[in-house]
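Only one chain comes next, encoded as structure tokens, the form predicted alone.
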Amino acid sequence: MNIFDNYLQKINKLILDNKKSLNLKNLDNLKNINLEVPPEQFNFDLSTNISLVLSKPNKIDSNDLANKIKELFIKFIIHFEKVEVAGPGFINIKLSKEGILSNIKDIFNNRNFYGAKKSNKTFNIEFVSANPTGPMHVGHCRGAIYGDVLSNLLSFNGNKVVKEYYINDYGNQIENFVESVYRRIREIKYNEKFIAKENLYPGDYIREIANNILKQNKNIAVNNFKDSFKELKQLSLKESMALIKNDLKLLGITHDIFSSETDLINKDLVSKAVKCLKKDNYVEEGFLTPPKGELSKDWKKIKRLIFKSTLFGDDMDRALQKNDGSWTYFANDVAYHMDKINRKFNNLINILGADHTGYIKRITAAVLALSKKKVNLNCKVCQLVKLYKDGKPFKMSKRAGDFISAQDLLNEVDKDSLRFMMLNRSNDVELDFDFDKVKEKTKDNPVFYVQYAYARINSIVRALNINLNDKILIAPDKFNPNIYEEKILRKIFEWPKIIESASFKYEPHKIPYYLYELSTLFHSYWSKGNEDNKFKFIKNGKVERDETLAFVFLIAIVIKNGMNILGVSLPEKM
């Protein structure tokens, strides 16, 4: 329970009770009531639009409601203890001190999970699925990062989030993979030229990926792709893999599962699939409608196997054969959700590339009719990132060939900043990473800001030789807050809001926002303190007030939770 919840509930109870004096015959809308913290001109901690949305529905004037409900709120509700109508109707709510330190006697007896809106859901976030290829590379980290974070702040709220992998291992560019590392191999064993011909991987880690596998296998035959291709497909893709593995592990992500396209082959839980479709009338046997524009030269009007899409809100119906009558790769995609609705999951989560937007409405129609409309599937596209130094494009070195990896970023930067740092903006717009900024140790450099608030408590804590851990207890006669104080505690009220709304809408972009802006207050506050002694935290070795050093804890505990949802570390002295 948090203090929005908490008195939500009382508020909800006490129009419910009074629905006859207040003339509310309808209250259907009582769900679309809101508690926020109101904007800092107004000095109140709460705010409601409860006048707002019940007067239309019960044609009353907002106005008259809302003077109707605060009388209600100052007899009823104890915490209440001064209460104002503001604007069309919006009711301000400033709570009592002792409203106020039950509230940060909650926070203290649930730190670790404060903020958290519990909830007991399944979740399968299936992020990176990087192609088997090679190492990730800069895109890759964006929706990396992402996804981790996503799964760690939807466990924070209790939910059974299950985070995978799904490995593109089959198919035309696995083949082009492993002949890359078989002519590699033959180029180290034979002395014979590499050549770099269209489709093929001519990156410097192809030459590793076969160095690898040579000192492991000796005596490999290499005389014929053809002979070869089946051994050297799994040699080629369990060196890939375990670069891809490594660069996760670099960036703090593990997964728990690793799901392979070609064992959904081999199970031909495709066919399985489409025969499931087939038994609810949602594939047919006929022809696409040829593309829009100049007509390419692969397409031929060939009969086959289509899904209605269309009947799912696609903009057109889908193909699942080749021309060849092969399966498509949407069609093995299918096989993929089907099998992860089958491990009875009612929320999926797909984490796509900027190049896959195109994809999302096709893949969400196939979710909905495997599923008879039960599953939810929720795609979220990481758009672009762009590297910036000394206020130019920065190109690195491309060890990978015609990418940039994920280890040439993190040699430049560490893994907290660039954690921080990917989640600076939405993931559905492009962010422009700067590279001299991450490494700034200045109210510039967001992630340096917060980690040194932290810091920067914990130095006090040394210096009174305390525990971050330790409670404080205030009595109400002796609270009275200062002004740096008050702003502090109305964005410590504000952090559940934060979770809440990034757990809502998958938009974990929403906590370091925040921190910084938690973490500024708390700069000021200490700034103030140098500039006038009233304000210092600390004198001849003692803190003066009580209320003090129970900001500074709440604080910490604040960024602490906040910090290890990000996965980004928290030193103590910087």
Given for the second form:
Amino acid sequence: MNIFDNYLQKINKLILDNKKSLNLKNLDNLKNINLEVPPEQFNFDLSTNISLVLSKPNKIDSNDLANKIKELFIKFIIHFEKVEVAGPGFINIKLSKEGILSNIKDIFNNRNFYGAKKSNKTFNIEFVSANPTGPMHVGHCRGAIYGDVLSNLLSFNGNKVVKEYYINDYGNQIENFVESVYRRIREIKYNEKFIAKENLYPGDYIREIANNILKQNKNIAVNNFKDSFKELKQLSLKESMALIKNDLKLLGITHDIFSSETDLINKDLVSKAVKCLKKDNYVEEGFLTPPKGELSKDWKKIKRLIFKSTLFGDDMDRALQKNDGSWTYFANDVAYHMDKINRKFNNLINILGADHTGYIKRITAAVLALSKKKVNLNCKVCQLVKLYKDGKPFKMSKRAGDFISAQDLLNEVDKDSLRFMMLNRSNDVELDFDFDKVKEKTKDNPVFYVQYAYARINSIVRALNINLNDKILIAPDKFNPNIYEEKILRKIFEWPKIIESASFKYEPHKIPYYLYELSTLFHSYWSKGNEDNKFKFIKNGKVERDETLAFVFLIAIVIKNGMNILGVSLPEKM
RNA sequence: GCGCCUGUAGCUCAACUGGAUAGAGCGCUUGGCUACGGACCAGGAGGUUCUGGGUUCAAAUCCUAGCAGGCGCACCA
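Alongside the form predicted alone that was just displayed, please also present the structure of the form predicted in complex with the RNA.
Every component of the complex follows; first up is the chain already shown.
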């Protein structure tokens, strides 16, 4: 448990025990009470809005109430040493040395789990799910890293998380892809010119796939596309998935499960899913409303099965069947999500690219319908990535033809920097990715800055020949933190809050921001030694004050936990 | 036209499920360090949080009407 939860619980109990003397009759909004880090200038450890929240419904003056609560705090909560009412009725609290030390002890005891918000739900996170028609590109990278780190974060809290990849190995795009491979094979085998007609994939990697297939299947028949299709599809998919898995590996990402769309269809799960929806009257046979504006030539008014997604907040009902009666992509996806529901997850999360925003309502609706509103699907969207190099938008088209591949990126920057920078923004915001910045070994590069703090800590450990895994426990009478250490400590105490809010809103970007701030405090303290000898960490090969070492170790613990979640490495030397 | 996302310092962005004097980095500016305990540190200037209304003790945050930008609006995948 973190210190905020811990003390908040004590505060709540104290208020309930004393509600008569405080003249509190209405405690409905007790849950709105929070315990936070006060703004820095106040120089306190904790701050609560309790009086502001309770005064109104009980028709008491906020300041009067705050002062009464203040007295209770001092009297009954042993770790609260100094309590002050400030502003409109906030109560600021400074912890006693004993209180601080007991919390420090907890951190050392929890160590690799310090900050975790304990939870034991089951999550399924579907991410990347790039079409298996070629290697990953930049846009996939962002979602891939976001999904991976979100999984790490939720696992860190103790949840069971399954990372899943949905292979869209069915439909027209796959046929076009396989045909492209087919033609490339003929090109190699019979010297037949590859004509890049519409819908075919022109990229060089198709040629490589063709080569690989030929190498292993010298006698493969490519006389007639229809006849070769089945075998070639299987071989081509194997190749393209190998490309994708390799890209993922380079990014440091592994999925637990790869689910195949073709599999779902073969198992007839689609008709089962539709039947399930039908049973609850969510499916009707009818006509789609024609698209607004000018009718396209393809538009046909045909009776078909339609999912009534508007019942669950969608803008329009969605077709489950195409003109020819076959299932739509959406219908297959409904089946896929039914499969996930049947695998008993509390929470489903889909990570999508910005271009799939319009799809969210219908699939969320489907999950609600299939699960009788028991399972919640949460779709998170990653906005576009814009690349910059030399201050200009960066466009590169090497092997791919028309897109920048993950490999192109990784040729320029290392995995750690890529991961950190991709996370250093809220997923809802477009991300400018500047190659030059990421490669710098300066403060401009936040990855470096955080890693450097950790490396500096390790230089101390080396100089003193001590072990970073030791606990530094200090007796209260010998504990005299200076102002820099107090600041650091408050930041360290804040860590569980960061984890909590990052987990709650699925916003892992809060972690890199926090780590940067923590690193700033460290570098700043470190530099004090250059200005004033009394702040030097090491003098004559020794540490004079245990506090120094304790704070340095605490910082190391938090940076390590944070970077582990981000999946970014921490060199001990740089 | 409809839906989703975004709008905060010159630029790129934070702001802990409504909190106190809205914070960082870059850029600008002033100073310190000349070091492997290196690749940094400290200070300064810089704000009508897109606009108008509303809710609240308290609004960048919630509601509402607009404005601007991005993405999407198939029987594709």
